[in-house]
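So this first bit is one chain, no partners, the form predicted on its own, shown in structure tokens.
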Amino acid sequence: MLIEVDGVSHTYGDGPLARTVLRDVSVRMTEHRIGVIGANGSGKSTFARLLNGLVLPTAGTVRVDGHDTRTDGRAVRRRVGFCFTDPDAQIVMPTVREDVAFGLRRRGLAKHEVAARVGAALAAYDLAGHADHPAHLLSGGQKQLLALASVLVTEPALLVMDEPTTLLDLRNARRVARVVADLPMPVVLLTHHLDLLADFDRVLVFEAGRIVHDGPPAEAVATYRDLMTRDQP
């Protein structure tokens, strides 16, 4: 997997109130397992949803395998997961099973095709159990582990991560790390919970719209720290 981020800068509105968010990212990824890192509004959400055309840059491009994310938003998201911080935001059917399924419905698939797939994921994510109940009266952690689920069961070749376990206590944020860590895809994780990061190949850390530090888990963790005592008492 191969991503290309090129000369990116992305501004949210128009006129007086428009806000520049990113600024002239340029960065190329194949590692296994990316994590980014930075303060609230340093921009890296809007990195992430960059990364599978959520969002469309302002000024320059974004590659997914090849894939403009501009002119070929179709298949990139076909190769792109995304999960969010809020299960919420991505649980759209009534029911768990139904929500797993929903991924699959323009996969032409057949329907024991489907059934197979669903049930498959959600024997995985310890769901089975939960199949007809209603998606939304889950636990917290199996919220964020359905919308993992319903996102993997389309078999992404890339999975984008947008701090899944900053709502979830601690015990339910292990869970979804080791669920993370056994992944066989790429995987880009935002997180606030560093420790995640330790076996990562690579971590970005951004401030104010730019990465600042590119490198290592210890190296990009200490440079966070960093940012984040300046101008501390």
The other form holds:
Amino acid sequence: MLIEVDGVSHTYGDGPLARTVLRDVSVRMTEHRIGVIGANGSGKSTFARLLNGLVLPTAGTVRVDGHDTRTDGRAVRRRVGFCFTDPDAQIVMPTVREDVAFGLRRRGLAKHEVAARVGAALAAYDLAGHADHPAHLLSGGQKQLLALASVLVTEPALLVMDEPTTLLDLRNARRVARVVADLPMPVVLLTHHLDLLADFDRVLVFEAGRIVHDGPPAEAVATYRDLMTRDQP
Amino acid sequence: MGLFHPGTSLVHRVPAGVKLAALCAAGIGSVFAATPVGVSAYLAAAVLVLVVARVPGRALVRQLRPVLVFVVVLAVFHALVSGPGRAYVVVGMLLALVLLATALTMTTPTSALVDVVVRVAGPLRRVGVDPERLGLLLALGLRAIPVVLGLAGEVRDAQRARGLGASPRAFAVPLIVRSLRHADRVGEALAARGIDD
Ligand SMILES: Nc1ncnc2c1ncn2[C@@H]1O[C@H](COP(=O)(O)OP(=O)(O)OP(=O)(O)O)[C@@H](O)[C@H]1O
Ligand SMILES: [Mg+2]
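Now that we've seen the form predicted on its own, could you pull up the form predicted together with the partner chain?
Every chain and every other molecule in the complex is listed next, the one we just looked at coming first.
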């Protein structure tokens, strides 16, 4: 998996309301576990959304395994799974099993293959006992695992997660983190939970739309803490 | 509208398309059965279906509570305006149809309903309607009910916590804002799952 972000700037809106949130960001990513940290509003979510074409850069290019998100969005979205903060917004179908199956609807798979894949995903993420329960009755942690299962059942080559543990309590956050640690595909994880990044290969620190630090987790977290305790300019 | 309750009853095992067709037929038939006897037959049939489906009573009451309030108000209104006989026919028929619709959604997985809609809407493809999209709309609608009810509860609690009384506007505005924000996020999540491709 190769992610190439090349000279990317991004501005939301135009005219007097224009707001530039990423400024000339360039980074090449091949690592298995990549963390992204930074203050509120520093541009992390915008950066993450660039990686699957949910946001197209105002300038520069983003390529995933050679596919440009601007010209080849469909191919990119097939490769890149995305997990959001709020599980309620990601769950589409009323019951657990149906939601996991939903992602496979248009893949042209035979019924028994869908059932097999869904069953395997439910078992893998500890949801088999809730297969036919209404999704809204699950706990927050279970909902997030369901959202994750629904994305992973389509077997993405890369998973991008925007603060998947922010709404969860410590126990559920750990559960989700354990699942993420065992995933076979590369993961880009945005988070304010710095302890989740301890085993990561590489951590990017964002500040005011730029990558201000790029390195192993201990260093990056130290830089970030330092940045956050400095007086506001 | 009810949410699916898994089970193995006869009603659960009837194919979704047949159930949906039967509900439509019952809806059309209700126009011709608007007599006290007809309404009694409809109500009896609805109760019979629910009993055969072994729908848990408590779940049924919980799902119907909002509708029941409306039914009672309507019944009182009709009884005062056009007499108890007419009230029984109008409100009884409405109640019977609501019960039948609830029996359908409680005994049929949403994905099966979605499949029926997609199949029935298949011919519409020729006039530019995407049947998969109609099915998705149905699923999203059903899924949105508990979410919006949850948001409404949160808004109410937030108001109580601030000591605000029951002001419809102070309730509606944050609820609408939250619902729209939720819809926005759902749209984004759908796009990320490649639904638009
Ligand atoms: N759709 C949008 N339209 C306009 N402005 C936006 C939009 N999305 C984000 N922004 C703005 O862009 C800036 C960067 O937002 P972004 O969500 O990328 O930050 P973030 O680092 O993820 O922050 P947080 O830690 O709060 O999630 C913020 O000031 C935000 O208000
Ligand atoms: Mg963010």
